[in-house]
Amino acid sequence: MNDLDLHMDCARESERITGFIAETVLRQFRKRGVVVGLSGGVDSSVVAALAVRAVGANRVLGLLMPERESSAETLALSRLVSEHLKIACEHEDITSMLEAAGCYRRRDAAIRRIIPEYGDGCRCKIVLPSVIEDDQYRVFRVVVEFADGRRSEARLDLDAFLGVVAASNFKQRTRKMLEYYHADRLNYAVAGTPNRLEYDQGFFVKLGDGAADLKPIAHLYKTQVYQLAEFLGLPEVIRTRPPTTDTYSLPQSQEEFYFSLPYDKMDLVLFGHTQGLLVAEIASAVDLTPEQIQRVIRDIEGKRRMARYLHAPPVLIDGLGLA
């Protein structure tokens, strides 16, 4: 074994994790059951077989809520993971509250603020310029597809860029108010199922998908979330499929939305640099020169410092002694 080896004990950890989960909504929060919201993805689907584990089946709601732009497969892989764990799942499409809450109209115009032409019919995502290649600022990009399929590319100026991604939070935000209100009416905990790379890094809506009564796979790295999706018997198709946002109305990668790297070498990294390895060692382990890590790190501490306001709770101006 070395030094960046993330391969787990999955038997030990996942009785860890549920006996974590089982003390917590039941004894500390005496709360009957888990409320977990169902994407499709790796993470949501792992919560969701160890909150099975902890509490049994009949304890623990999936919640499917689709919108219009979502993926075509995120409702029906959604429901293969609440069939395969024998819960019970609740269909909530959010379209008519976003449209509501003006979250495509507010986005559509902040993209026209760069591309005028953007209107009905297009298709859209954000992404960044890869940090291991220069050490230029990286600034977000607008992608738009046009009806009849050509492509358009522009960068985003700041304001247009908050305009874009202030409108696209609607979508995280309206999916944890159900998640609160099925959790209301059950009298149920939320389950937060952000990994360790997204909680470190801040790839979180503040009040919506970061908001949770408890993270049962915050502290793993993404590839010890497949390693546990395999050992829990997950359905192949969930076990393999790579990560994505699942925001915006075209494909997109978290790589080329938020993190510098895939996520296998990512997680190698941001490990090796909370352990306080060498570049060097770090290089080696992900095939990449010691200039790129440097890089990759400097992105890391970086992001670190903007998710302290992600994580920090409301500030008081004194302690009220109710700790």
Second form
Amino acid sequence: MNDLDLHMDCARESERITGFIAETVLRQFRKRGVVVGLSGGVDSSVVAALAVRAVGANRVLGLLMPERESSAETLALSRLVSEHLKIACEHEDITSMLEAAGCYRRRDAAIRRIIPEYGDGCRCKIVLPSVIEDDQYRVFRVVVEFADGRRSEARLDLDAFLGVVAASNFKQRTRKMLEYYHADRLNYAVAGTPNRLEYDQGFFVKLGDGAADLKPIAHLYKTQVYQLAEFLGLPEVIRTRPPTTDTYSLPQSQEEFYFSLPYDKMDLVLFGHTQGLLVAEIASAVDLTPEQIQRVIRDIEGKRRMARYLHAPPVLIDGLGLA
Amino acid sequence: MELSNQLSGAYLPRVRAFIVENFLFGEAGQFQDDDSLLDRGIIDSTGILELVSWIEASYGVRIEDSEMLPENLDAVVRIAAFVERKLGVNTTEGRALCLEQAPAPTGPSTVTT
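Alt. form predicted in complex with the partner chain, vs. the form predicted on its own above:
Below, the chain from earlier opens the complete complex, with every other chain and molecule after it.
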């Protein structure tokens, strides 16, 4: 095995995680089951499958929570997973909640600061330029597609960027609110679905998808989550689906929104950097130049600094001895 | 740092005051004008946006994406030199401009396809 090999013993890892889920949910928290928000992606599908192995299909609830800007396949794929796992599921369309909170209205107003013609019938996303080509600072741009297919793109200023993100975060927080509603109703615990890339790099919304009672795959690289998906026998369409954010109305890959590289390369760079490998070794493994790897590592460290706030629990003046 | 030698010095105090006030909350401590803002963790990616917005609003210039580089924005001296270059402060026009009240910033550049 070379130093950058992320293959793992899936049977052993599956057993370890299911033991962790059972111990945490049933014995530590004394809850009767697990709620998992299903997105139709591989992470939530793997968590649901592991939860089934840990506590039984009759103690797992899958939540399907699309909204009007979700991709067309989100609901069908989420349903497919719940049927495949033979778990109960609830369909909660969150569009009306988001409308009531002003999610779309506030976000669209922020976009109109930059592209005044943006309005009904338009679709949008925010994107980052590549980090590997040069040392240019990466600043978000908004991409708008008008009803006639024309596209317009412009850099976001500070207020517009913060406004778009703050409004969009209603989506993750609304979903989490519903997960806890059902968890409270059933006396279940909520399982979070971040993988290691997302957890390490802060790719989550604080008190949104970042909130959970347990995070069973937060130690696994995305590549390893796909390995587990295959081991667990999840449907092929789930195992081969590329990661997506499914947050904006235009299709958006995770690379153009957050990560510097496709997940398989990002995994290796993060793993190599965390293990203290030489830049040249990592560069060779992912077929990039040492200069490009240096840029990715700078980006990783910058995101880790920002993630500290996202991970931080509420801060007290004094410890209260409640451990 | 070599860049400091190219400065007229016109912009450095205001740039430093902005960085100290907004990112160090008035506590400059050992902060030096040639310290890297990113390496010292003084600003992050949101901070870069804040800095760019401030430069554009304060000096009435438009900063292109291609100009958003560490050599232009990663230290007080670099920012001050960058502003000076943007305003062409070594020309008569530029000197006049920097003595006047800053004009309103130009709008965001939009690419439509």
